[in-house]
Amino acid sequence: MLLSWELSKHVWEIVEIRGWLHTVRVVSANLAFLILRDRDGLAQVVFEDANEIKKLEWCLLWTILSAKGTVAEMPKGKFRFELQKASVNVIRKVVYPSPIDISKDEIHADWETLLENKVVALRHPTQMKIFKLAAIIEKNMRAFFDQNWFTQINSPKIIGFPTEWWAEVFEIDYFGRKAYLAQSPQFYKQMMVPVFERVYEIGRAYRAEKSNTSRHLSEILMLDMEMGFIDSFDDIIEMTEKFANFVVKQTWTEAEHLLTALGATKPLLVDQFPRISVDDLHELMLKETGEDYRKEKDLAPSEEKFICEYSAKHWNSDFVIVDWFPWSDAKFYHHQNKENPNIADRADLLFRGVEIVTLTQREVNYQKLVDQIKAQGQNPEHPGLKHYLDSFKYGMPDEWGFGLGITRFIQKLIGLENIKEAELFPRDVQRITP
């Protein structure tokens, strides 16, 4: 049994393929064209026997079947190779009409209809390509860290203390105790640095932010990493640049056919990404657009979009790093810059209009970490913090880490309008099914 992509290797041979009925067009009693979908893509099957065509009566979209015929090359056809003089075996007939038509090149349905019928929509060839590409991207992310001596870990998603209490959390009843769905593996990946020195994780994170935008989800797929024994903040930047370049280049080499079919544009890449401080970006934004964000501690969405467009035009890079974030906006585990105590050793990596990575050097001095927790109004004696703080009490090297939203990266690499298009079954403020 062959897959559709293997037909080119068997011209003029009699072969069999199987899959789902994608479309069928009956021209006459003795001629019909069927498009069959398998896990690789689409193949055309030509029937010239009235008895075989009759077997297809009342077979609706997604009927499961197999077809046997002679492989022919059709240089001018939409499908370069097809099965001719075919016979068909209807394995399982579908008699229920599809809720959306996915036989065309594009799905013509509104967002709500599409999301409600995602089980069917995912069978469309374009949807298949998006998630094949997503699998390749995730594989290449793992490959980078594996090649750089990182160990993969898997941390708990039910936690006793919010890793980021300033963000909205999903609170749950855990056998009569208060617990939370993890917003990130922040504590656990840091706790593993004294074990493996370099660790990474790909897993789910949960944010109860009431943001119903094209860039936010309530359940997100995250790549998190942590690395010990660094010498300077430049080590952090350099590793991030190598990672981003590796993933983009490797993915484009391996999956150019998918990216091209999806209409993606190859990113502009440089070895060293352009860098700009938060204050300088505020000033540049004011100068170029008249919008004034100089009193803001973080970047406005319009600033992220602006600096990415500016970087592509003037610095020939679709990636840009923004650094020198104010210490007054730092999280308790951030490291305060030694030369300038008004800033944190933190940077954001922006890509095509949005932040995809936040990277920070961590505070590893136990007493200073305790003081920073207290300064932010939290209790370092809380049971949810005890084991985390023990990691620093018993020896932690200088270290850093980042968190990357994988789905957002996929969205921007392909050029999709909405992050929900890059998520199999998206969870947002409105939807928890299918």
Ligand code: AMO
Second form
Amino acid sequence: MLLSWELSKHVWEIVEIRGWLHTVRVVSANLAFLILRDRDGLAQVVFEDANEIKKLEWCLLWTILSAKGTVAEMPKGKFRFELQKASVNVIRKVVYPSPIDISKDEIHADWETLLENKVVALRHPTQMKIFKLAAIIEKNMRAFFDQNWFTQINSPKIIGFPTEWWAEVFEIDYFGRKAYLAQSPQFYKQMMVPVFERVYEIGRAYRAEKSNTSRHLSEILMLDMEMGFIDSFDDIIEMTEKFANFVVKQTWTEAEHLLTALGATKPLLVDQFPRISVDDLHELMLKETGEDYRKEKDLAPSEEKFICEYSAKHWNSDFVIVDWFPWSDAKFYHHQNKENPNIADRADLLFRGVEIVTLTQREVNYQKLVDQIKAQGQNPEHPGLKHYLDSFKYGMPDEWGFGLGITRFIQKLIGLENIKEAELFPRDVQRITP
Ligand code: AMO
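Given the form predicted alone above, produce the structure of the same protein in the form predicted together with the named molecule.
Zooming out: every chain and molecule, the one shown earlier first.
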């Protein structure tokens, strides 16, 4: 049994392929064209025998079948290789009409209909390409960290204290106790630094996002890394630049056919990403657009969009780093800058209009961390914090790390309008099915 893409290697041989009925067009009693879909793509099968064509009667989309015929090379047409003089074996007939038509180059259905019928929509070749590509991107992310002596970990997703603060956390009833769905593996990846020194995790994170935007989901796929024993903030920036360069270049080498078919354009890439501080960005924004965000602690979405466009135009880079965020907006695990206590040792990596990575140096001094927790009105004795804090008592080196929203990165790399298009079964305020 061959796959559709293998036909080119068997011209004039009799071969068999198997898959799902994608479309069938009966031209006459003695001529029918069937398009069969398998895991790798589509293949055309031509029937010239009335008895074979009869077997296809009442077979609807998704009928499972195998077809045997002679491979021919076609000088023109959509399919360069096809099966001719074919016979068919109907393995499992489908008699329910498909809820959406996926036989065309594009799915013509509104967003809700598409999401509601995801089970079928995912079988469309464009959808298949998106998620094939997502798998390749994720594999390349792993490859980078594996090559740089990181150990992969898996941390719990039901936890005792919200890692990224109380806003946007899902509280759950855990056998009568209060628990939370992990917003990130933050505490756990830090606790693993004294064990492996360099760790990474690719896993689910949960954010109770009430806003229905094109860049937020309630369940996301995140890449988290954490490393000890580096000398400065610039070292983690350099690691992030190398990481992004590696993943983009490797993905383009490996999957250019998928990226091209999806209409993706290769990012503008430089070895060292342009950097701008939050304050300078506020000033630049004011100067260029008249919008004043100088009193804001974080970046406004319009500023993220602006600086990405500015960077592409003036600095030839689709990636841009914004650094020196105000200390007043820091999380308790962030490190306060030594020279300037008004800023945190934090930077965000922006890509094509959105923040995709937050990276920070961590506070590793046990007493200072306890004080920072108290300063934010929290109790360091909380059982959900105790074990995290313990790890700083017993030999924690200076350490840094980042969290990257994989789904957002895939969205922007392919150029998808909505983040939901980059998730198989997206979760948002309305949707917990399919
Ligand atoms: P942060 O909260 O900034 O940092 O999250 C890191 C990255 O995750 C992505 N992201 C989201 N993507 C889609 N929908 C959402 N609701 C959503 N929320 C976050 C973004 C963001 O840049 N613990 C820190 C990281 C660290 O310091 O290591 C953290 O979680 O791309």
